[in-house]
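Given next, in structure tokens, is a single chain: the form predicted alone.
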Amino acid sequence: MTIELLSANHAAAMAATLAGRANRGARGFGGGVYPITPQTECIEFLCKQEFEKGRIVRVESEHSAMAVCMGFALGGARSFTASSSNGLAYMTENVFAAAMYRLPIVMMAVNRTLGPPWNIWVDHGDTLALRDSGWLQFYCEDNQEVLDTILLAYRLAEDRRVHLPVMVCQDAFVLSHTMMQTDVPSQALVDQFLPPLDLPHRLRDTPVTVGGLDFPHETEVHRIQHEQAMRRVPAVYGEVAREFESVFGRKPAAPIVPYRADDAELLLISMGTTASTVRAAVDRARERGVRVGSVRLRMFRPFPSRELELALMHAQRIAILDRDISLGQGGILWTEARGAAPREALVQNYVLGLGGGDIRPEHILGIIDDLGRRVHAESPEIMEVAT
């Protein structure tokens, strides 16, 4: 292993490169790529890499980029792409198709605000809009986690109990263009962790039809199979995480990550880089005697309901922090997570940092103060956070 100063974009591309080369003894590696800020640096770096078997294809749109990935994956190759924001929206038809074909594609999604009006800064709404697409979704907190999660994602996606694509999400600019010391594993270690891909339903010499017409009962069966695969993910993730630790010496984060939560009366739930700011605020509030803790949601699909219920079971007041909004409803994380809260708990939604606005410890401390004095929960509070 070597320590390198990498942006999260380059860390993602490095992980995809190592994973692609690890499949050189099987059907190789490939993907379709199309630039969009702020993920472009990732695919630029990837396009400069050499692969013993396979190649990266520069295409004319995000829709085509995912189509190329599906072609590689249907041929049994390991496949990767990256996108953001409106690029993901344009790719949506094939995002759904890739999952329904049960293809183990890995995509890095740099979370960016959907437009117009155009905004290139972070907002989780682009990937959360795809929460029902059948992809696994992970939200990363730092550059090391981006690299590690992409390697882990291939092992998870290619497991025969899963065979589903994985979206590895990171915050625009906060991670994508920020340089951090990152531990990059050797090719030998990645080869040890990622066995050659042998996709049982890949195309072979015998002609088959892909994407034919399903009648109602056939669709029901396919959806049940897809759902069953999703439900198997947490157990498989645990196995893969243990194997990752044994090979690389680092333990990947669990689907949810509690912090100072054991005796907390107030708990804050968040995703992505917001979680690190929340932890800093928790420490400052603890110094004032406030019994507050936090929970970072790392896995969003499948949603870790049982794990979250256990983490929240003693909390009296819960704040769910969303860097996204489902217009007319409130935060998307809130709509998913509030069902895991104890029935008697006060659960308040705070929507903040939309469009890339700064989320600072003092903002979180304000939320902690507001949560502590509330008599009852109200409609989601949309906070205007000045940069």
Contents of the next structure:
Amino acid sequence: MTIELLSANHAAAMAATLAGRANRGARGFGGGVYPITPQTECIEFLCKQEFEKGRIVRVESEHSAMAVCMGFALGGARSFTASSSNGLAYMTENVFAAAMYRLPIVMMAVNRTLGPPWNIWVDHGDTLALRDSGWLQFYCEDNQEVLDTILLAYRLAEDRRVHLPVMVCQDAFVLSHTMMQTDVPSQALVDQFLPPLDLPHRLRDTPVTVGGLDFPHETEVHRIQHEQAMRRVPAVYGEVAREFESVFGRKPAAPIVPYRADDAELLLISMGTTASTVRAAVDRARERGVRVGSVRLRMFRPFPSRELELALMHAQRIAILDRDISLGQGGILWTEARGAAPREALVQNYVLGLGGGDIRPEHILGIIDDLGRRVHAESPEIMEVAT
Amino acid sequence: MTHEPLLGGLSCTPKKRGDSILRPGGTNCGGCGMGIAFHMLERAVGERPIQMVIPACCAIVTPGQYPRSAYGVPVVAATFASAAAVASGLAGTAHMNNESTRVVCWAGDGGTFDIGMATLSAAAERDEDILYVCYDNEIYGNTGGQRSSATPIGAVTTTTPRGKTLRKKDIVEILAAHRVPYVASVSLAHPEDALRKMRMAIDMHGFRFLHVLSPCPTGWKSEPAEGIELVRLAVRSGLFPIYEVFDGTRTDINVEPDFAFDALQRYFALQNRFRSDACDLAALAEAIREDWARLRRRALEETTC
Ligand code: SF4
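Moving on from the form predicted alone, please list the structure of the form predicted together with its partner chain.
Okay, now the whole complex, with that chain kicking things off.
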């Protein structure tokens, strides 16, 4: 392994390259790519790589980028693409299709605010709008995690108990353009971790029709199977994470990452880089004697309800921090996570950092104060943190 | 009932020796030109391994309901605008693995002239190793007959109830402008020429495009038995020029029309989709003559220079 100074965009492309090369003994590697700020450096990096058996197709749109990936995957190749924001919105039809075809495609998504009006900075609304697409979703906190999660994602996606695409999400600029020391594994280790892909339903010579006409009962069965595959993910994740540790010598983060949560009366739940700021604020509040902790949700699909229930079991007051909003409802994480809270707990939603507004420890300390003082929960608090 | 594997709506019926591309059990309307085009493609393909990508269009309803499929070759039912992009990935994989599989897109005019145009244009510009066949019935067929940009002037559709007032796009010229190895129009009424083109196109490399005028009795409000006659009239009158373009430079005219005005009249009279007050046939005949003058100039220029 070598330590390199990489942005999350380059870390993602590095992981995809290693994973792609690891399939050279099988059907190879391919992807369709299209630029969008702040993802572009990822595909630029990928286009500079040499592949013994691989092809990067420079397409005319995100919609086609995913379609090309579907073609490679249906041919049995390992495939990758990356996008962001309105690019993901434009790709959406094929995002759903990739999952319905049960293809093990991995996509890196940089979280960026949807426009118009145009804004290139981070919020999670773009990928959360795709939460019902049938993909697995992970939200990363640093660049090492982006690289590691992409490698893990291939193992998960290609596992015969899963066969679903995986979206690996990271925050615009905060990670995408920030260089961090990143441990890059050797090709030999990646080869060891990622066995050659042998997709049972890839096209061969037999006359099959992939994605033909379903009537209601066939659709019921297909959805049940899709859901069952989702439900198998947590167990498969555990296995794959253990193997990751034995090959690479470091333990990947669990679907849920608690921090100083054991004796906490107040708990803050968040995703992505918001969670790092939350941890800093938790430390400062602890110094003042507040029994506060935090939980980072790393896996959003399948939603780790059981693990979250266990993590929240003893909390009396829970703040759910959303960097997204489902307009007319509130934070998306809040709507999904509040069901895991103990019945008697006070659960308050705070929406902050929309459009890339800089979330600082002071904002989180304000939330901790507010949460401690509250008599009862109210409708979601929509904060303005940008100055 | 949740037995594995039923991944991705994958239909598979056993292949018998000598099965055609479109086997018995297809749900096309009687007299559909697409079926005839499939039989020609079948002959052209012979024993070669092929994979087809079919976006939303009548041809993806044709094979019937999961878990059966009337197609005798591997098929991907792609999203509407994605045929040429999905095919790029399939062809890329075959290429990386040194396989001789020929990848064929089979799409209607909606997926080609309209919603799939950007995808098609990009795949052509990249010179992907794909044979793209557009069977053009000049209408959105399986949604019940709405206008597309391939619908001809004068045609009544459910979205042009007074008849379309605009001419159809010239798809062959659009593709020829991409300077791809091969672009041709194909007449189902001229099977020798059609078969020659399909045979050549299946074996060529790079992007090849065939435009087939495909009679649609349901949408054209015509007699199912008269499809081939209608194509013959379209060719005779010059309305549907039969030619091929190599590398965007060499143009060969394959069938000489006689430009008979009564052929044009008859073509319109045999189809109840045309409203006589929506189309001035004399003006159309003049426009056809102008198109042909341009076509001949190009065919001549390129052979002499
Ligand atoms: S609607 Fe037209 S194109 Fe579609 S199957 Fe019927 S005849 Fe063929």
